[in-house]
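In structure tokens, one chain follows: the form predicted on its own.
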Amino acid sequence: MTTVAFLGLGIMGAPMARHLVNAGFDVAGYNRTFAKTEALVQAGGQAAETVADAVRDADVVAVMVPDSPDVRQVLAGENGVFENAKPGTLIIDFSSIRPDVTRELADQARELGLRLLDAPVSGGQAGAENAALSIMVGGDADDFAAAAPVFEAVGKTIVHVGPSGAGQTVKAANQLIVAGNIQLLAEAVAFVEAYGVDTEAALKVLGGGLAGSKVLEQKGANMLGRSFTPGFRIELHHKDLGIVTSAAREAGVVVPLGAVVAQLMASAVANGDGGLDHSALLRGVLRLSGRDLEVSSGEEN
């Protein structure tokens, strides 16, 4: 049975953990709130109370925590992964962090005899509860062959997409269109609301045409009910642009779109809204229209 320890245990990494423990991999958990460890003692896994305690007797360590500082500091900080992990670990980075920061840290690695694929995830907390999540891999190919029990336990469509830092290349690319897809959705419900349209029936009619995406089936919703329970928190999505036009700019590519999205979501946290989901991007869009935050039956024109 191979042992997994699994780092970061939040709203994607709980039912990542629980889905290995449910195909067969002995897990040990660890959270810097330790009691965020429980559910997955529940599910038949164990929970460390260090890093060092968890990836020590590990053959793999998945890593999902937010950002490019946390995966550095819980891969090379003091008391981490790798002055702990045993020579071949293979460790895979599911967090969505800057790609030259992962190409650093996998060279890192192979000076320690670890290996390191960056395989960030896309499909948001449904993708994970429900083991469907599109992951993308960098790193080498015969470390993604061995990764692949990992990966099908926790998601549906898996891609190795090039060398180390490709995966998070890909993955900002994906941040870029949901982003804009999320924002163009708020403003068309703001727009249907504003003449009084039955906004449900609008956003069911738009679904079944050229407009249809997986961000309108399950975004919409929230939208209409201004539900913003996160999913995925703005505050996460301003990071992950925040990596997409400073990677571009490195790459001398323009993203004029992009960089207005980027903007919308720098107003959404600076007004509050970090914390939400980031389908609150409505929130923006009724801000800057002068409408109500909360539900509207909207008005005849």
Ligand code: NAP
Given for the second form:
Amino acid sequence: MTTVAFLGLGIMGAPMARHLVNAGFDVAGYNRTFAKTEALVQAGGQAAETVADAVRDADVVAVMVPDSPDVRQVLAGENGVFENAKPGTLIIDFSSIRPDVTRELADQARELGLRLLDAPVSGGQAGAENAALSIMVGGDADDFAAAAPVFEAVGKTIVHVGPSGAGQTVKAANQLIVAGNIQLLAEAVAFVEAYGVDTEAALKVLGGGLAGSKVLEQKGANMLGRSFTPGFRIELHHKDLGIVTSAAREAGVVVPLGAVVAQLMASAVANGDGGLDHSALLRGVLRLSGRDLEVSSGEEN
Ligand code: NAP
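Having displayed the form predicted on its own, please output the structure of the form predicted in complex with the ligand.
Next comes the full complex, this chain leading.
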């Protein structure tokens, strides 16, 4: 299992593909916008001009694209992976998509003699850059075992959470928790700023107590500096909260705070912030509070 086709070299896919090269895999990268394959080539990988070229000789096909329709297109679409992969190929979908779509694609793959794992990740851009992702995997135990060397090259916490679709369900739960965390951190930042408190000192001490979190560690400084280059785009988190709220509804589970955060995320998209990092939820809090979006400390209270 040495040849990997990596499809989708975006914020997450590019560093993950590079780590696979460094781990000794033979990596052929495909990206819809071809120019983004350049970094992989410089790292020692190869650039493929089409999905077919990338996957034809691959033992493993890794996918990292935004949403359910994109994964469907790359796998089951015309000239996609299903049409071109050799029998037995192990497909690892790292994208965060709807669990029901994953299950449907896994069934289709099985009928074609292919194997599909859902393996969405958490840890953000920093986790991808540092090969420190948390990977939640759904699918057959044997396929999970076979994929271990790939997972170990890009992640640190790697857990098989159940059958096909289970990885996506856990990822949806992950996104619920992260969104709620970010929203409350944003509210706390707006609150201490309004009182003219030294915000860096505030986040430092908050980070050492029960309020401390990875979200605070990774996103606190972004909020204080109003630096919202993604990272993780709000429009992707909006997609994920759509998955959470509809899957929870189907299961008859009520997620009241999740529903509110989903609305606030939708508001961020509606206000033109979809392309910003999700730490820009702070802008929504500032808008609701009638505050200046650009000012990083307020003395008026
Ligand atoms: P991204 O930077 O936008 O990269 C997406 C990649 O997919 C790009 O290379 C894009 O190609 C390609 N793509 C988009 N639509 C496609 C299609 N229909 N067919 C083929 N390729 C297509 O996104 P990302 O941040 O890496 O996120 C990728 C996935 O990881 C998402 O499911 C996201 O929810 C998940 N995720 C992201 C993070 C994070 O912090 N960013 C963390 C955990 C999980 P072009 O270059 O041509 O646009």
